[in-house]
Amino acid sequence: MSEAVGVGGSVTLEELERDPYPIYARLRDEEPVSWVESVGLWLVTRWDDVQTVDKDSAAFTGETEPSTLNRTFGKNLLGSEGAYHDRVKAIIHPWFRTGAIGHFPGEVIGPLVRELIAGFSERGEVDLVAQLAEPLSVRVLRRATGLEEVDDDTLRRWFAGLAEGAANFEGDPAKQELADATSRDVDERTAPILDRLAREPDDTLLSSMIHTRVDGEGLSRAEIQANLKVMIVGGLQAVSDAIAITVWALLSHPEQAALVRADPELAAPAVEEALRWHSPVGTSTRQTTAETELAGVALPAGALIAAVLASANRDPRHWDRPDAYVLDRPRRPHLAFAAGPHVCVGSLLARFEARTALQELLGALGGLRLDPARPPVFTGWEFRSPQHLHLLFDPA
């Protein structure tokens, strides 16, 4: 790419990884559609333009070429468009509706959270990422998908290997070799599970993908396994990050945390505001299908676009006080789960996990607060979260 050097030409990957928000603010003001050489993408940063990219699949397709997702997982929901995408989504999406998983907070997530809290409640301190957010996301994913025979460490290994391929935009052969080996391992290990569920249906996502028919048509074995890999990657890091970010955001504002502790129903807006304020998934990746113009910028056909969800969620053209965490902010949709045809199908389950974890923590642990001696360190721009979240509380 040989675009003229503008603001985006001065942006380094290191700066984005350290803290992208000041960069997003400058791009929104000066260069809202910007070629950023360091990441090989056009960054789109304003709310209205991000909405356009996410929703106009005729001009901005999710079926990119090359596609790191399709290359690693096989053709899947996120890496497809049109009739194929619509068919797969119509089969998968019903399992994620409230009518199918509305019992999860009380019957699945709540007991798991309480079990994890019991493991550290007498100590007076916890690394929430390592001891609650990450293991909870693993165990809920295992129960939800139907991978009960797969242990926690294997699921974590699968996530790490698949994520390596999903983020391998540079086409590093070593990264792809690991991702491909992981993908084969998932296929081999899940084959007997799928065989069993074909004979003995249950209430899990895999069973639903096997047995659901829309207009008489279902998913092939390859399609089921490819989309399972999407769920593994999306259902572990993003959900764990959402839990950690929500707890950190609220505890960073003790007066607002006190309101949620007094009224657990406020956990819902607390989660939504945290996801807006500090979106765990930074971008939606799209590709132009033809020459097009966006915000006055001419984009060539085949241009790879990053619609920056995290930036749109702080655009002052759309939000009042966008850089502040405001629990009682007037309710309006954010873009933490993207928008349009590729809006995250697992967003309801992620919300259930974050709300339930927050309510259980505030209810069980008196004096819950951030550890001032070990503040969290946030890194990343595609996925931004703390690796550790150290909290203090009154021991049980």
Second form
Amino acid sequence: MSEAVGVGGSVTLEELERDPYPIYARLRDEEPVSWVESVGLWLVTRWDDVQTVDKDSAAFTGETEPSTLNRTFGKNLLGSEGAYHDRVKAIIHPWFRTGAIGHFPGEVIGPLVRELIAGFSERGEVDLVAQLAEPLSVRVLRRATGLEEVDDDTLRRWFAGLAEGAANFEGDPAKQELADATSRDVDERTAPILDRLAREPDDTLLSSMIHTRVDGEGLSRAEIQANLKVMIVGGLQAVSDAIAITVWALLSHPEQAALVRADPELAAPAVEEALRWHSPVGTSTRQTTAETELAGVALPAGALIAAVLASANRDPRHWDRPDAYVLDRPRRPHLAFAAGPHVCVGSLLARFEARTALQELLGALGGLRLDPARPPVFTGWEFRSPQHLHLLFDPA
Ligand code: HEM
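Could I have the structure of this protein in the form predicted in complex with ligand HEM, to go alongside the form predicted on its own above?
Complete assembly follows, chain above in first position.
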């Protein structure tokens, strides 16, 4: 392809995975809509253009062809557009609003965080990913959805199998077989839970999905299960990463951490700034529905696009000092949860988890700091996070 001669033609997957930010900076300046041969995608890196891709779903559709998401989960929110998408979102969204989950920080997330902290508070050190962020994301998702009968390891296995299918762009039959088997397992295990919730409604997300009607319409069982799978894939790793990134970002700036310790309300801006600075979900994937021009570049019909949220969140055309972590910067919306019709439905729950974890950690563990001997290693570009976050503190 002739486009491969530009900056994008020289970008390697290895460089992107190691540290995409210098590449994004160069692309924003020199080639803001760029064919990157090594990943088979057009990368869109400036704030304004990323907004356009996310918001103009008639030109840039999430219903890609083929769709690894729809193939593995069944038709779902992220892989659909238009009236179908809007109907499903209108039914699912109410459960995620403050009115329905406003009690989660105090009644659900806080107790779970304190229980996890009690498991390591005497040791003076912790790998926060393994011992808090990841298990918290699993347990909150279970409580939120209503999958009480499903244990932690089964949820983890479901995440791994489904994620393998979602990322199977190469169509590897072995990966698809695992993903399909996982998908069937989710359907079989949730069928009796859905039967029970149909008879006995409760305050969980699955119950809400069964009973909510908008303009007289509800969701079919297949629609509920397909969207549950998106939530399992979207609501575990990204939340765990968001917690680890927030704690790391703040503890890397001890003077700003002291402010949050003194005023726990500052946990909210601390989380927002961390998600802007190091967005755990790096891209929105879309496909052009027709030949389209974006930032002066002619895109063919059917072109696969990665609107790079993580780059838009560092665009100096939109942000002052974009590469710095600034707790008290003037608040403006960032794109870590995307924008437009596919804006993350779970963003409030995710924010509650990250804020509560941060507040509880700072409140419970004196002298909490990064372990200088074991700094975190960030990897990835579509999903970017550290696998471990080693912290030290004064033992209880
Ligand atoms: C910090 C944690 C999270 C981050 C960074 C995140 C990020 C995102 C992003 C960027 C999108 C849009 C993707 C696109 O444009 O292609 C999205 C969509 C979505 N997210 Fe999240 N997410 C998080 C947590 C959650 C949670 C906790 C849930 C549910 C339990 C969830 C469920 C969903 C769903 C269902 C969609 C599809 C919405 C639609 O297509 O209308 N996410 N998320």
